[in-house]
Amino acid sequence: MEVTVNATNVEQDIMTRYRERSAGSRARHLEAQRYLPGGETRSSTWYAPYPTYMAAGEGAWLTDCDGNRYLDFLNNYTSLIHGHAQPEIVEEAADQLTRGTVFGSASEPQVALAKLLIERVPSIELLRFTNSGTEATMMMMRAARAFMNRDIIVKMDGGYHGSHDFVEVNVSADIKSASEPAARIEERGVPEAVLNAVMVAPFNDLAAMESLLREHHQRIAGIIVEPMPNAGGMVAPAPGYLRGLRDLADRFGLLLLFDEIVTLRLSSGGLQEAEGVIPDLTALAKIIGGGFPVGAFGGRADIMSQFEPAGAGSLSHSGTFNGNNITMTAGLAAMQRLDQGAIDRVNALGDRLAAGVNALFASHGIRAQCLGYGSLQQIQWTDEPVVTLNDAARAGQGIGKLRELLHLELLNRGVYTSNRGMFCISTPMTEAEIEFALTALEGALRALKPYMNEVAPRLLGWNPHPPAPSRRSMST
């Protein structure tokens, strides 16, 4: 007797053949329960029915406890542009080892680390190191208001820019708004408070941001955003968005500040090289470690003097491990190792990944696309333009969990990636990568289209004008 496949089948199906995998993971699950929350230490790190548990990297692979081994497209969220274990960073971090990790006391590869962004990244002519991007950000979004003696920063609406109270605000887009974004806190815990020193604007509109900054701008200090946000899905900038936040910013008397935690391995000296638009405030964090806790933020000679300790009224700003030995070495050697070259090769693999990722949409009649930029790619399931973070978070409603179960059946057929379908390249990359991920994705794309037939219809069917996918190349 035929049986009919629905999406409670598809489900149960995924989850079966992961749980049947996994049983090393689990058991160490309901352990770490007893000691951590939930189970884990990171929110973003978590997903059901439980994690797996990694144990050990490789280059491009992952192996986990139970010995399943994985192609990795996560990357630590993006901070290991050189895949695991790379030999000569493991050698020279290995070597500083040995030497020490943290003396309380200057040291010189502060200052090698720092020559190094400062002589590629354009906005930076001054730096200080922190150990987070949240922290980088924090700093950055600090140094704005005392410089400009005021307390306002403007931020996307849907922007991240890590977990400090000041970035909880509008960290999802606000898709039940009819014009303008509300800002709102969503995290408990966040003071009211912090309302009264951040705005909202969309991303990619530059009316919305003229129209706010003519109404408060002798309030506001400066704007925070990523060139390219992250976790609002991988929306690349309209072409001359960044060029006109840098005017508008400028005529009327405020502070740019960019995000390039994660935008920095685009070019050598970021999205903001690649754009041609120099903000007044870079922060900077992920692949500058090597693989180790870091983050960074500099600028302006005259907005980072504020730092100088023997400067009247200078701002404090200390660290336990900031600018640690270890991760200082550890990060010079991965910069060193990422050239242009370098960079424009797991680009042109991104582009690769993405075309490869929308024929397969295309061929079996599903109605969504790869966006982003170079070596970041992101899922959309839509195929209509996705300009805003708002048009990005409204892909992602009226699909059950179809983005979750995806992850999962991903895992089973030997790919790592974010459970948002976030796919990021490192250098130990090839196309036989890129071939492997692509052949994963069609098995899994074609196990979960009852699932859309059922939950998401409208993902399937022949559209006979698609729109043209809204992402950017970084080799044209």
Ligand SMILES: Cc1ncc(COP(=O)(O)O)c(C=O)c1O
Second form
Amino acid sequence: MEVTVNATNVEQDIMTRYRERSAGSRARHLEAQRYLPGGETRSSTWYAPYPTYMAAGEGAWLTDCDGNRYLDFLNNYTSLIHGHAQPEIVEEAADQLTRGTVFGSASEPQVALAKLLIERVPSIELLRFTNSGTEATMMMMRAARAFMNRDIIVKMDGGYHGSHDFVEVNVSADIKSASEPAARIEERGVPEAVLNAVMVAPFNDLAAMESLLREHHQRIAGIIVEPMPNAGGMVAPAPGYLRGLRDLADRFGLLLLFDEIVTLRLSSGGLQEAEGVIPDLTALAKIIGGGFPVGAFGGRADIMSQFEPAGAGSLSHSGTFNGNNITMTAGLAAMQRLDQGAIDRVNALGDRLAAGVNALFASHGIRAQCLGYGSLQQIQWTDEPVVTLNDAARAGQGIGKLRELLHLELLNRGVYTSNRGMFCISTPMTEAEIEFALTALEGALRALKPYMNEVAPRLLGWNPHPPAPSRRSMST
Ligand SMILES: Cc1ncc(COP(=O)(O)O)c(C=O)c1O
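Alt. form predicted in complex with this ligand, vs. the form predicted alone above:
Everything in the complex follows now, all chains and molecules, and the chain you saw is the first one.
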């Protein structure tokens, strides 16, 4: 009897093959549910039917607890620029481990990593270390509010800056409002009072920002922006946008805050260097810890001097593990091995991946695109221009479980990505790894076409109005 391939068959087939290869993960997940809510300790790493338990990593590859191997394009959400267990980082961190992890004192590795970062990132004259990117943006925003003696920070509609209360506003873009986005709290438990200190504006829209600032600038301390929002969809800043934000901040007398927690990997001094736009404060994290928990915030000396402990009215900033020896040593080892040449190489591989993904979409008649820059790439399920984060959020509508199924099907084919379709390149990768990913993606797209046909038909078929490309080179 002939079986008609429909969306339900596709989903069942992907799930069945996933379950068949992951009995060990399933058993561990069942046990984990007794101790961790939903068997997880991190919302972003959970996915149905249960997450794969990775057991070991080496270079660009991961091995799960069932012995399956995966090419790792997640790299712990962009933080592992050198992949896993890079021998020199391991050696230097292990050596430090034998001499003590943290002393509750000042230490030389802190100074060495701070010096390296300050030499590279144009905006940073002084910095402080934290244990996560969340803490880094929280302290950076507090520093801005204290310096300006004003409460409000403007963030982008759809921008993600971690999980402290003052950034849990419009993390997903407001796709309901017809005009300007309305500020809303996304998480239960975040006090309504937060909305007294946060305003939102659409990314890549200078006119909207200007009108907001004209009306409210006297109450605004600064604007926080990720120069290329990653969780928001890897949407590139339009030519002149970041420069325009800098000009607006100067014109209205407020601070510009860059969250370069992810984008630092795109150039040795971050996107601020590549784009030639220098903010007042910058938050860093991810790659600067060499695989260990980390964050940092820094910027203009007059703003950061507020943290001088001996200063009058000094701002307090503590943290038991701030600047611990292991993070600092591993971070220094990782960053010393990441010069501009290494960055150019991973960026070129990322661009090669993007070209391959876009060629696959074109040859299979799928109306989707790969957005991003260099070593950071993201599938967007639309071929319309994606300019604001609202556009990116709309691209994710009306596609059923396509993102989730693609993620599982890529796992079935030995490729580990984020479940929102992000691919991130690490230095151990070569052309061969990019080809491996493209072959897996082509197989996955073929498997998913009947699903698209039924659940998201807008993705298939001829486009009478070929779109203008949304990608852009950062140098234009
Ligand atoms: C742009 C951005 N800012 C802040 C954060 C928060 O960093 P962390 O997860 O280290 O708290 C992230 C994490 O993904 C991020 O992508």
